[in-house]
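Read the single chain below, which is given as structure tokens and is the form predicted alone.
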Amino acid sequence: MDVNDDACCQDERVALKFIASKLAPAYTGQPAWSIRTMPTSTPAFAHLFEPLQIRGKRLKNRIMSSGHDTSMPTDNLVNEQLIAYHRARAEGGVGLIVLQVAGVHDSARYTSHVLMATDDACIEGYRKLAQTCHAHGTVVLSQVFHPGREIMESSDGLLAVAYSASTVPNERFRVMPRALDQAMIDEIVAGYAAAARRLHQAGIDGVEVVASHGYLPAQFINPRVNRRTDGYNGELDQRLRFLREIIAAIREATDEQFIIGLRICADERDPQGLTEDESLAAVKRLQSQLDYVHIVAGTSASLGGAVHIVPPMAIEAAYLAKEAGTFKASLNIPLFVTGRINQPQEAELILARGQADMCGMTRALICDPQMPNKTDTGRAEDVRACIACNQACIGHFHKGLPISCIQHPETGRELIFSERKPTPHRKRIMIAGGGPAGMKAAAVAAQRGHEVTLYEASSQLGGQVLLAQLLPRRSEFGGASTNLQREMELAGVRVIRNTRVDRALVEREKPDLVIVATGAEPYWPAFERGGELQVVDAWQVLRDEVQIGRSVVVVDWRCDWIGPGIAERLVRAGHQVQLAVNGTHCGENLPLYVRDQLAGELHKLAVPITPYARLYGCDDNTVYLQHTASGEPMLMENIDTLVLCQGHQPVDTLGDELQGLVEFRRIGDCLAPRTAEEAIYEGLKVAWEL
């Protein structure tokens, strides 16, 4: 249901807020926070933006940017690229920003580039921070942080020692850690005492205890990892010795006014991991030494628990909503939750729900750091929704990059595009092309004050956003189309569709710049044929415009999402499917939760996989592939359909047909096919240059 449709009656409300009346009592004397019931400019959203007391700090509204890696900090410090990140975040109406976890001792160092709270250097940045985001009445919170086992990469190449309760591996990065000795626990304990102590002294309002995702106070707490013999293991009050103690030293380290929240998994979602009965057990207990409760879901230790860290679009927007109503309900705390909350709309019927007091919004504030100020003054439809691609946040994280957007590239790169300044010289600029890049660069040349025509050849504008969106679980990619359309009609583009731009058009509208950004098509290599196997590529299984055979093959040269899209598009319409991959494993260009998470699904489809398949040739009904590490041949046989997943070309015709006539610049596709993510930032550069 959204909150914003007709069908959410006025009833409908008045019951909601009856609810959260009758759970009021629960709350009452409890002086660490309380609700306030103010006046608001959007009443659809009047749970989202009523205050929430919490100790000494008053946030203005419910929406938060949870604790995530950005990848930007240098020698594991605060910079000015994380504080420009998060001041953006700020100025864009954020009530709370929980910082990315800081290392609490030197062996927490489970990324080269994760922050460090260990030594006072890390004070004077963390202050320059707190203070630029209090400018804009936003809470600031860090989190505190231990990873245990979970140690994913080191400065040096070389694999860390990595401590635990006890000696039990990871089974995803494959470490054995060593078991903590007391004598390490009380130095590490005395670390969160002595990070939290810093922070404290910088300004930060309070520390967020990581005890999610399978983090070292979740291997303390979780009975299959801790197989401990003294006095932190055998009841649960044992298991949560070494969090109560955690607990009780940052509070010695700080003041009364020092918020101090604990980050759990409501579930693990592994069947190694902790249960959700074990999680709310554990903060029932502990809920008396705590200000709030943050859940999320999933696990660091297994590739299939890990998904739900940064949840993919594939799976359900807003989905731990239900766990947030159990934990709530059995707490006198505030109750946070986190878990693909991309819109307010969803946010705002969680907290109307009176499942959660707080939502956590990383990626859709990522993807639109403006996305509270809109929907404070009535501009909601202007939101730039998240899809969930994953693929320059997270995607950028794991490979060690500042993480980014591929909606929204100016994200990561505030130093670069903090202030979009008005053009000291009017253009008229024709743009070529409806697909993502022509799109943006549409968008921000007129934000600037450039007079913009975008041409599409089509009746639709996307390109192959339009075809992504078609693939299984994929439709919500389509919302990166809307969203650019959206920004075009508020920044003034004219847009002419069923046009395709030539020579001939240029020469009679006499633009002062065309951008072209006619995109590509699909690439089909030269490879052996004899017979009359069916042949298609994946752009005419999408459009329907072939009859598949029963039995087919897909050769995925990208390794990206299309050929497994593909697959699984014709498996679940009847027909059987192999998949060959020219690569080491499927999805191997996808970031890595996506890929697991699809991996997943093939395997639940039983999708046979042959990786390091190169496409040699086909005959009457057999496809010809090669190992591409031996050389040696691979045969599929009684095939009727082979699919190409090859990649794409440039259709740059138009560029030729410009030389000598007018200044013209290509982006996107057009010069060079890559992803979304380089279309849509080169929109943005292009633009942002003239």
Ligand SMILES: Cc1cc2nc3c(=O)[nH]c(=O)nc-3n(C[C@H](O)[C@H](O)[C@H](O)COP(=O)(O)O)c2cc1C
Second form
Amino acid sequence: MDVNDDACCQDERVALKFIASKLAPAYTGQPAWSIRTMPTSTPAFAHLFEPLQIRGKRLKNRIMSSGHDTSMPTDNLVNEQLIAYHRARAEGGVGLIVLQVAGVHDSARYTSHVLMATDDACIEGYRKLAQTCHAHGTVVLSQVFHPGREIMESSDGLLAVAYSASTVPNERFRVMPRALDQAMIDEIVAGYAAAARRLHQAGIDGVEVVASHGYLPAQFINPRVNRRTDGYNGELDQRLRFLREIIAAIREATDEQFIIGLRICADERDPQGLTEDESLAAVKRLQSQLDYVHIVAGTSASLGGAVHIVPPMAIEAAYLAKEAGTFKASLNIPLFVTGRINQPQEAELILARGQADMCGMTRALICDPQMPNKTDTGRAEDVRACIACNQACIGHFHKGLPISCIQHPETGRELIFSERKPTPHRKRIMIAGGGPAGMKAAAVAAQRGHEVTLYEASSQLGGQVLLAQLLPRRSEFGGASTNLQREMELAGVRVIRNTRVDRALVEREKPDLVIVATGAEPYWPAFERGGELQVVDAWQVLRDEVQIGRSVVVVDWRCDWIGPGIAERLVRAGHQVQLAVNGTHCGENLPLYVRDQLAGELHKLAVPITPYARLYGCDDNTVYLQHTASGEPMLMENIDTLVLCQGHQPVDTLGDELQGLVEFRRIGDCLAPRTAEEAIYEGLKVAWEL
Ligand SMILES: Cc1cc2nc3c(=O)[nH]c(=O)nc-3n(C[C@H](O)[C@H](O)[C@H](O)COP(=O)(O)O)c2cc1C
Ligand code: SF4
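Please supply the corresponding structure for the form predicted together with the ligand (the preceding block corresponds to the form predicted alone).
So here's everything in the complex, that chain up top.
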């Protein structure tokens, strides 16, 4: 349906325009869209807040927090941190929480911190969690899970014995599994039933069987992974036998009120993965045993497929809506969909079009637990929209750390940063710098009752976010700035632009405290320069301040977004570009799914990448690099321009000026150049402690 289509109702037209204004913003080199420059008329959210009945349960709205591993459990059990995390989302009004995967068998430990439901000791924690969410009217299910061959790591560092339908290896973790024998299949099926029985006993409302992302049930369905010669392979019905046994055993172990859903990928987006036709055929045959089907995309088995497990901002918002519509039209049970639905308007549109019955908005809720309540009370404009950066949510998970959010550092730290306590000592606070650190500090300090004025030296708030959003397919990063600006506005922060804070200004204003958040500038390392080769830095390129030569070398020390982004931007502008990275590979410091999406793009553009490269020097037309492991020279000849992506150095002269004059604190990059995550966290922390 098109925005101008006559069949399109008024509500839909508003929502369509909203989405058209931001979906997959084509890279133009222009400043990014901003969440707050979208149409101001809030579409009605009639579909989003329509209750949904499943078995005996009434889901109060169509917003779901889909199962996501938090890395929070201790000893593989629910703990207070996990309860506090979900309490925040339940208080925020979410209709359905699907709890993270619960391992059903000892061989299901895909990470060392996975929740396990293999022992009655789990019941008490689940009971508290269920009671906490139920108190806010939220229905709670739990994923039940066996990863099969998808084993990521183990608690003791030893490689586990992994199991699958057949002896077919996983490419991503390089695991060669054992084929399950009948006795072990029976044991695992019994494990699903026992886990469901425990969850039922704990008061959890149902389970979602995870057959998505190439995990064990999908390994049975997939004919390229299932090479068995027994009754579990052959036609689709035989390949579904394992799942049918699981679902039947769960029903047997619980009761008729217990919800049983199935998560499956509409398309695993991998040459060896399940196709849309295969998945659709599978769920059509299983639906009589199920209460709902929940579709996602991707597979854990390959790097390219795994990108879709938590799709980064380079992938367009609500991108599974069409596939959801196809599945919904073929099924007679409710259809749930999850994947980059980051704003309530998108969810409303999917529901209004009849493409799904429930929308997973997982990172949207990690980023703003209050999103449902804000939307329901006419404050959709105040929602802090997730920008799909993947830095602190899945980024932390992949490091084995509790998940958080770069924009909302309170996530995962609910036991520390709970309710904002008003200050008993109102202070006049001056904030120097309108980047992420300064803006977060300003918003939180003002929310706590301080009198806050933020000064920005330039005409625009945002600091380095203004540059980061100019990298290809990263325009959505600009949302971090617009969200913070809105937080400041709501908190009543006074903002003064085009004014640099110096000692004289502080002497005039006489604040009680200055928060120094003056950021950073590009770092130019010392290196041999024996000629006239043009040398520029990444910021000059992004700001279009320099005329770049035809043949370019980009030297990337940080191995983050900047080097590859500059390389891509210049290739797309017609330059011949080589990328030299200091790490073992391009994007070594990036969240994994961001890295792999980026690696795919650079490969398509045929950008040559040299790893282990340290900048040594340059002359008229040659860039000299040194291999960081061998120490041997590496030469890049016939070069016109060298672009430095060598990190940043603090801009901290104000701190020196204020010594002895006034109490002050440094936060963010002026303290030590890092990322927006640390900057925003330090903004929160400093304001919390005032
Ligand atoms: C930190 C994190 C951990 C996740 N772990 C799981 C998991 O254990 N099981 C699962 O099925 N999906 C997992 N997911 C995927 C989410 O359920 C969801 O499909 C994904 O975040 C995309 O939805 P969104 O765009 O609404 O965030 C995880 C996602 C995140 C962010
Ligand atoms: S860290 Fe980034 S992707 Fe994750 S929830 Fe926050 S804004 Fe969204």
